[in-house]
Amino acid sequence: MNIGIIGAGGLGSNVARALARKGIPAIISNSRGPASLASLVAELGPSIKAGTTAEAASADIVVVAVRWSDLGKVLGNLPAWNGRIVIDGTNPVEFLDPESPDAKDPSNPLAAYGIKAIDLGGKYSSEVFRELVPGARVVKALNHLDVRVLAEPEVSGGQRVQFYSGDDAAAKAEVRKILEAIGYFPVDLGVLDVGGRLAELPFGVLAATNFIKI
């Protein structure tokens, strides 16, 4: 199984770092093209290559690590997924300009963290995400922790717990293998309708819980 990463911000780059530390190859991409990732791939070493979004999306397992507001634009022009595995690492939040009125909105409990929840009209995020990748086997993972700790799955003599969920058992098994290879302790939250809600930032009951398996 080869791995592609769409998005090279905090989430995508730290997933790439975690893979690189175990020598697991992957292609990482962003909207600006492979040349803009030269310094990142030089830091990460030979197992991580820069590519186009289409190249990353053609992998057997694709990690989507882009901001919610960019999902439609990024995913809308890609080829058919044809049963490939897509890891949904996204969360329905908007990142706020610290100088904007929204960043000082007293009615927003998340303003102090620089984010605002996006109203999905009663849906949960993976339900919406799944509609953007028709034909893919979606697994929710890599979304519930602070992105800054994703590159350090082994800590304090143990392993960080990484939640995952999905409706396809075989797809979940492949994602579990990757999480274990990186060094995480994977915990299966069941189907997307259950696990997707539990681990979704910002209001899922397991969101931002940083459990360590000793």
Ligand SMILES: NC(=O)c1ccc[n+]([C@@H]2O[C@H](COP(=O)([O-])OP(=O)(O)OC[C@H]3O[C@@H](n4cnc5c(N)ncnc54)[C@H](OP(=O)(O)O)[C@@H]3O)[C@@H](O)[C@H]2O)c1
The other form holds:
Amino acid sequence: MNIGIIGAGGLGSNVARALARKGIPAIISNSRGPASLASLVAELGPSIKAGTTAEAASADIVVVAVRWSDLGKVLGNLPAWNGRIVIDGTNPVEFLDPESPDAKDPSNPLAAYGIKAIDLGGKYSSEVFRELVPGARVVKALNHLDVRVLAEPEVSGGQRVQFYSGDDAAAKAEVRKILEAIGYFPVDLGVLDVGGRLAELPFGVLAATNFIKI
Ligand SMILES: NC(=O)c1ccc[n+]([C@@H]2O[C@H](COP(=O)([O-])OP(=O)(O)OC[C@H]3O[C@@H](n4cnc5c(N)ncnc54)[C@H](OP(=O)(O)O)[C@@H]3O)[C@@H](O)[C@H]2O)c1
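The form predicted together with the named molecule is what I need now, so please give it after the form predicted alone.
After this comes the whole thing, all chains and molecules, with the earlier chain placed first.
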């Protein structure tokens, strides 16, 4: 199974970094094209190649690592999914300009983190996400840890717990294999209706939970 990553910022680059540490091949992409990723792929070594978004999106397993506000634009122009696996690494948050009024809004409990929750009208984020990738098998994963720790799965003599959830058992099994190969301790939270809610930021009860399995 080959892996594509859409988005090469905080999340996408650190997923690529974690894959690169184990020599697992992947194609990574951003909005500006492969040339803009030259220094990242040079740092990460030969297993990670820069590609176009269309190339990354045609992999067997596609990690979506873009901001919630960009999802519609990114996912609206891709080839048919035809049962391929999509890892939803996103969270429904808006990244705030530190100079914006929102960043200093006392009614925003997340202002200190530079983010604001996006109102999904009572839906959880993977419920909205899966409507944007018709025909894909969605697995929610890689979204609940801060990227500063995400790229270090093996720490303190143990393995960092990586939660995942999804409605297709075979897709989850494939994603689990990758999470294990990276070095995480994967924990299956069940179907999206359950696990998606539990692990989504900012308000899922397991959001940002950083367990180490010793
Ligand atoms: N930051 C975290 O700690 C963290 C942890 C877990 C999950 N997440 C979630 O991960 C997602 C990404 O967050 P981030 O921190 O990685 O954001 P980020 O640093 O802003 O990176 C976003 C990436 O998306 C790319 N992008 C935007 N539009 C695109 C398009 N049309 N086609 C292809 N790529 C496009 C950007 O490309 P350019 O570089 O060319 O602009 C950039 O590489 C968000 O949903 C966030 O909530 C973040």
